[in-house]
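First comes one chain, alone, set out as structure tokens in the form predicted alone.
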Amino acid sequence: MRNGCMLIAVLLAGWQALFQFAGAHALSPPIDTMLFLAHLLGTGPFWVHLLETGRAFAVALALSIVLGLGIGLPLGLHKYAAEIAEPLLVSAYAVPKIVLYPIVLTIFGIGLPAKIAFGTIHGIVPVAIFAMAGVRQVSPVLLRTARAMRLSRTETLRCIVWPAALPEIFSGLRIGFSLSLIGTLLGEMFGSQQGLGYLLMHAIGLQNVPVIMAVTLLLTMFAATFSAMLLAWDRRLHR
């Protein structure tokens, strides 16, 4: 707690510093900010805004979840299919997603529906890619023991399988969760008329630097606060 108390500090001693450097026409000073976000959160068009990021995100974090899950385990459980899919989703994990927006945008068209599917594409790869790995690094000691218990092929993935790769998987999940929220933000960004991206990009666009800090502000918190929850899990997890 102290040390998460010191490191906030120093990160408003530095933003303050840099407001002073860069000026009002760049930046705005942390208190300022803070007030003029809360003032947007007492606006019902805010809320607007707001209420569409977190039901888009919300769906194509289920969706990466969901979807990434069903390709990365079977390919664990099966040692050529993984070993062969492996380099794909690697490749795939490398590729820009931004350079597949346009190709999003002529199947889904500008909305709701194009804002999920970017952020799915952000985060299934991941996804998949920890829960491959997670199930390959199970013990043989540990399936020897199961087949020596005479398990079903049920009882193994349930008792053994799902547990020992339980870790990597929320691995997986975590940084899926980061790369989702990037995707739904840029989705909106470039293919959308609500959202907290859209609302960030209007606001570039006229040099609205309070709107932009407000936001990005609240973005950052938000992620800041749910990585952190979901950092600390994933130690119990590894431990």
Contents of the next structure:
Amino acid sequence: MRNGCMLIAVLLAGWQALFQFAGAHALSPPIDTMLFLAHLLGTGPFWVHLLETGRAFAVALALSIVLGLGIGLPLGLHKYAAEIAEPLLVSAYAVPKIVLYPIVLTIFGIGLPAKIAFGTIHGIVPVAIFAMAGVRQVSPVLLRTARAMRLSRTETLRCIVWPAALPEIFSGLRIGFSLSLIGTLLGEMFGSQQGLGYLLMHAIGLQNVPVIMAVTLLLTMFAATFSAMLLAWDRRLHR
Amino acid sequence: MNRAGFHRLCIVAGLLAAIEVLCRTGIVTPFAMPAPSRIVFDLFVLLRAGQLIAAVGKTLHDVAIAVVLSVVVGVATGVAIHRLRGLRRALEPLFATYYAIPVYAFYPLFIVLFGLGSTPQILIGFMLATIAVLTSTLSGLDRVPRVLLRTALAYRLSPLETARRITLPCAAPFLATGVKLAVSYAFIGVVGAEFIMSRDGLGYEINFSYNNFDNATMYPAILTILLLSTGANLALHRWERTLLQRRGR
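If the structure you just shared is the form predicted alone, then what does the corresponding form predicted in complex with the partner chain look like?
Entire complex below, previous chain first.
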């Protein structure tokens, strides 16, 4: 906790120093940015963008988790299928998915579905990879114990495989959370008329530094807070 | 090639064939997406006409700089932080939440600071890649067995000798993972930044041809990026596996 506070203080100091160095045409100082963000949060139109992004992100995250687990868990249970699929999934993880954007737009058109699809293709892969790895790494001793106790297949899955793989699965969800947020925002930056990503892109076009900084700050704070919470939970599971 | 590799190839070929059929039968119109064979043909046409080559060169050049910078900075910082326990504890929350931060949101700031040249794009790639190298370096150094370090002390090895004979070989697999991640992240960062706003590079070509409904350029450019990033990833994956096997022996 103390470390976290110190880190935030250092980052704020660095931000202020960068402002002194680069000037007001490049970035706005911390206090002004926070005040402007507070002002934005008091206006109606900003909430329209915020809610739009929130809705798209929530659906994208839910789809990433459901589909990712749907792909990852069965693959983890089947050793040979996992051996085939793993390099494919890892390659998919490494692809700069932003280049698939035109294809996604062609399929879904401009609007909410395209953002959701874009967030989902970012988030689904890490969830699947970690779920697969988690199930594969379940200790053989546990599985042999399950057989010795004559547990049925469902019981083995529910009482042995799921709890044993849970920490790893959760780590995947944590990364899926971050990536589907980035994906949703990237989706909004191009083919969209609404949402924080659109606001950001619009502000870039107009060189509107205060808006760029305020939206960036809001996104960073949101992502960092949730990610820190998920991480704390993750650590507890891994213990 | 082993059996799994063969089956993997079959799956990929099957998927491609399915898309090919969908496109050729007109279910997917050429306006939406040309058939895969057509995309490959277009790519050859473009390459023979000398187009795309400059864009590929520019993107690879930026990715290479971002990778080299991030590996050097990441490993050096990792080694330094590994020694300073207090600093490491203070920075740990930053590493853990780092990848949740939408780095692209900082891109406009970089453009204002550094202009529209290659620098902001390299910086985005570097920012994404460094922390992966740093954390891999840290976990690599963590896994060096104490016994070996004590043995080194007993034999009075110099720090350099210790690094060469003990620390590096032990940490190598983790460093390899770090380099592999760095290459992926540098690709993602550079191409993404080019896509958002730039004057050249593969990301720019894709965005430009997309805005002009130029499928004959856009799809070959997308294919090029897919080939480059998967190719690099597979090569590094193989290298990583040989390192792991060597350690296993």
